[in-house]
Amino acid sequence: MVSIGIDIGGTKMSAGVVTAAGEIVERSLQPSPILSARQAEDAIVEVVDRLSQRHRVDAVGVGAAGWVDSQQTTIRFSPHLAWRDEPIAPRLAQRVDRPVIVDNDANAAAWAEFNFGAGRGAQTMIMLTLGTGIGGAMVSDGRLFRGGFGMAGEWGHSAIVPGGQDCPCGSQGCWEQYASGHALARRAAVLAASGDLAAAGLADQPQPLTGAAVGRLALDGDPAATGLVAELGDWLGLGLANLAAGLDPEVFIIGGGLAQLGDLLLEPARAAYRRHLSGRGHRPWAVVRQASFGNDAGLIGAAALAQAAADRRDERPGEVTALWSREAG
C-alpha cells in the first residue's frame, strides 16, 4: 500500500512514493511551479503520472505553502505561490483518477514527525518549518489542530515587530520576516554590501545571496554568517516563547531547510526561548528538537494524510464526499 506525497514550497516541489510506515521508495525534485495555478496543477499531474507507472498508488496528498480550507480541497491563499481560492483537490482527482487531498505543508510535515519522527510520543507538539517563510502546525491528542476554518498554524504571519518589514501576506513585521530563509538572505545582503571586512565571505558569494548560501557559509565556520544565523535563532526563540505562552506544548519540532543548521540555529533559539518565556523558572521548558526527516517531512506527511483519508473512505464507502469524488467539481 503506497501513496504519493507532494510538497510544494516557495522554491521547490518535492514528491515521493511513500509506504504506510513512512518510508520513501522513490522520489522526484524540481523547481516550484510558481507562475500560475494551472502550471502547478500540470506539474503535479505530470509527477503523479510518472511515479504511478512503477507503483500501485492508492491516493495522492499535496502539501502546499498557504491557507487551506478545512475540507482539504481548496487553497485559499499562498503568499509565495500563485494560488487564490483554487479548488485544486477535486480538479486533480479528475485528472489523476485517484483520491486527492490538499493540506498546508506544515500540517503535512507535522503529521510525519508526529507519527514517524521526532514528535513520536508527544501529547502536544508544535512543528515549525523554516524555509523561504515560516510554516506552523500543532498536533494535540493525536489530531492536527486546524482551527475553525482549517487555517490554524500560520504563526509566521503574526506581527512580532509592529510597523516592521513588509510581508507578502500584506501585513508588516511578521515573524517570518525575521526568522526565515528570506530574512537570513536579506540581512546577509545588507552586511555584504556594507564593506565590513568581516563580511568578506558573504561578499564573495554569488549574488543575490540566498538563505541556503549563508547557511553553508555558517556551517563552514564563516564568522559573519555564523553571527547572522545566531541572530535568526534569537528571533526564532522569541517566537517560540510567544507560542508557549498561549499553547504550552511539550515539544517544538524545527524542520525545513534551515533546520539543517542544527545547533548553530537551535542553541541560540533555545536560549532566547528561555529568556523570553513568561513564568520562566516556575514552569517546565518545552523541548526544542530538530526534525527527523528534514526536507522530506512534508511529502511523507502529505502521503500519510492522503492514505488516512482513503482508509476512512474505504471504511465508510457510502459517505464519499466531494473531496474524494472524481466526478466532483
Contents of the next structure:
2 protein chains.
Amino acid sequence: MVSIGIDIGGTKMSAGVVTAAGEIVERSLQPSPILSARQAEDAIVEVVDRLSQRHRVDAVGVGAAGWVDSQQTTIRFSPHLAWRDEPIAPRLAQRVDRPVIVDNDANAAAWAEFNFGAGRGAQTMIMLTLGTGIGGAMVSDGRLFRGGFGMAGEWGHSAIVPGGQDCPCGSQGCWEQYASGHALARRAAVLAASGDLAAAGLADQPQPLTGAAVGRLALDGDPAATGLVAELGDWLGLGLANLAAGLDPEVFIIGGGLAQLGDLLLEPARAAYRRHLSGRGHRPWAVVRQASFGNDAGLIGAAALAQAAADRRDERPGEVTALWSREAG
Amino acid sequence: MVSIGIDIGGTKMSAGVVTAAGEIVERSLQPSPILSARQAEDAIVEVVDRLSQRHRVDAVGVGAAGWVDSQQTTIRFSPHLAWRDEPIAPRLAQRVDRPVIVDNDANAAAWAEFNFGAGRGAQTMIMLTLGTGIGGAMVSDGRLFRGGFGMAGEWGHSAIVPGGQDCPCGSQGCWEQYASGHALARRAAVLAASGDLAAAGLADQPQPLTGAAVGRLALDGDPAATGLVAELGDWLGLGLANLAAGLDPEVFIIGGGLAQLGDLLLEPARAAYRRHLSGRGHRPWAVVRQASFGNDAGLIGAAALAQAAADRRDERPGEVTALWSREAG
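The form predicted in complex with another copy of the chain is what I want next, because the block you gave corresponds to the form predicted alone; please supply it.
Expanding to the full complex; the earlier chain stays at the top.
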C-alpha cells in the first residue's frame, strides 16, 4: 500500500507516490495552482487521479505553506496560495474517494526527516525549511508539536530586530527577514546597486536577483555572494541559539532550497549558534544538520502523515471522521 | 499523604507541606543558603526534618533557578546558587530518608498553575515567572516540555535585540534584559539620575533602586514608575508574540514577583502581544493571565512533581531508582 504526498509551494506543486518506507516510486512536478482555491483543488484531483492509475493508493496528504488547523482539515491562511479558511480536506476526500489530510509544509518535511532522514531517533528535533521564507516544525517524543490551536512552528515570524525590516506578515524585524532566500536577494540587490567592485559578480546577474541566483554564485566561489551567505548563516545561528534557549533540541535539521548551500551556510550558522547559546559550557551542543531529502521532504512527509491518519481511522473509525467526507456528513 | 516543596531563590528559601490537592498546610521561610552547596543541602535537610515532625511526608521536591537535568537529579548550573553539576537529589534522598527530586523553579511553578491554578485544562500553556530575571516553562498535552537535554524554557535568554544589553549569561540583548525586575531597576536608575522632574518619585527612593521598589511606586500611582512598568509590559508582549509564533499556546500564565503589578503590567503586555502577533486575524488570541499562586507556585509545584515521581516509583520500582539513593547504590 502506498500514499500520495503533494507539496504545494508558491511556484511549484510536486507530488509523489510514497511507500511506507518513505521511498518515492513515481513523481510529478508542475507549476503551482495559485490563482484560486478551486484551481488548486482541481490540480490536486487531477494529479491524484493520474498517479493512482498505476498504484494502489491508500491516502493523500497535502502540505502547504501557511496556518493549518490541528485536525489537518482546514487551511486558515496561506501567504502564497488562494486558500482562506478553506476546509479542503473533506472536499478533496470526496472528489478523490480516499482519506485526505492537509498539513503545514514544514510539519510535513519535519515528519519525513524524523521518520526516514536526518532526524531519526531524536527525542526533540526542530526542522527549519529555508526557502523564500522560513518554515518551522518540531517533533518531540515522536510527535509533531502543534501548539494549542495547531499553528506552532512559525519561528520565522519571531521578531529578532525591534523596529527592523518590514515583514508581509504585518510585523517588523521577523527572523525570516534576515535568514531566508528573500533576505539573501534583498541584501544582494543592495550590494549589486552599490557599485562596490567586489560585488561585480552580483551586478552581472539578471536583475532582480533571486536568493537561488545568489546561492549559485556562492557555490561558484563568488566572494560577495559567499559573504552574503555567511551573513545569512550568522542570522540563522543567532535564531538557532534563541530556539535552543527555549526548546533545547538535540538536533536542528536545515532543509528547503537554501540548505543546498551546505557548509557555506551551515558552518557560519554553527559558529553563530555556539557564540550566542545561553548557558554554554553547562550543556551539550545541539547538532545542526542538513536535511536528508532536500525539496522532497514535504511530499514524503505529507504522504506519511496521510498514511498515519488513515491507519488511525482504521483503528478507531469513530474518531477521525473529518478525513472522510462521506462519513463526516 | 503530603509532600514537601522547597523553592530556593537568590534571596529566600521557602518551603511548605503540600497536600495532593495543592494546598499548603504548613510553611517555612528563611534566607537562601547561597554560600556553598553543602550549606544549601544542610538547610534543606533541616527544614525537611522540622516539617516532617507533624506530617506524614511522602516525598520532597526542590525547585531552583538554573539548568536541571531531565532525570530531576542534578543541578548543572544555577546563576544565584553554588551548585555546579551537583547530583543533589540522591544525596538529599539518603539524608532525609525519602524520595527527592530537583527541578527548575519555573517548571515547578508551571506544574502548580497547570494542575491547581490559572492554567488548568490548557492543551498548551506557557508560564513565565518575572522576578529578577525571566523563568519559563511549558506544559503541553499534560506534560512538562523539557527538550532534548532537559533545559528547555529559558526564553529569557533568547536575544531580541542584536548587540543589545549585556546579559550575565554571556550573550547580548536577551529578553530578560528588557522584561524583568532587573530591567525595571536599570531603567529606573537611568531615569532617576537624569534629573527629569517627572522622575522625582524615583530619585527620592533609597538607591540603588530595586525592581520591587519601582513596582511599589507604580502601584502607588507614581507616573514615572507606571511608565516604566508599561515599557516593561511592551517588551513582555513583544516576547509573548514571539513565543506565540513558534509555540501557539492558548494561555500564557504570568507569575513571579512582578506579576503582582497585575493589569499595570499585563494590559500593556496584552496590547503589545496583539500588535506584534504574526498571522493576527487568522488565529485566536491567546489569553494572558496572572498566575494564581504568586510566589507560592514554585513550592506547590515542586511538591506535586515530587509526589508524581514517588507515585511513578511505586508503580514501576525498577525505573526510577535515582530518586532513592539506597536503591541506586
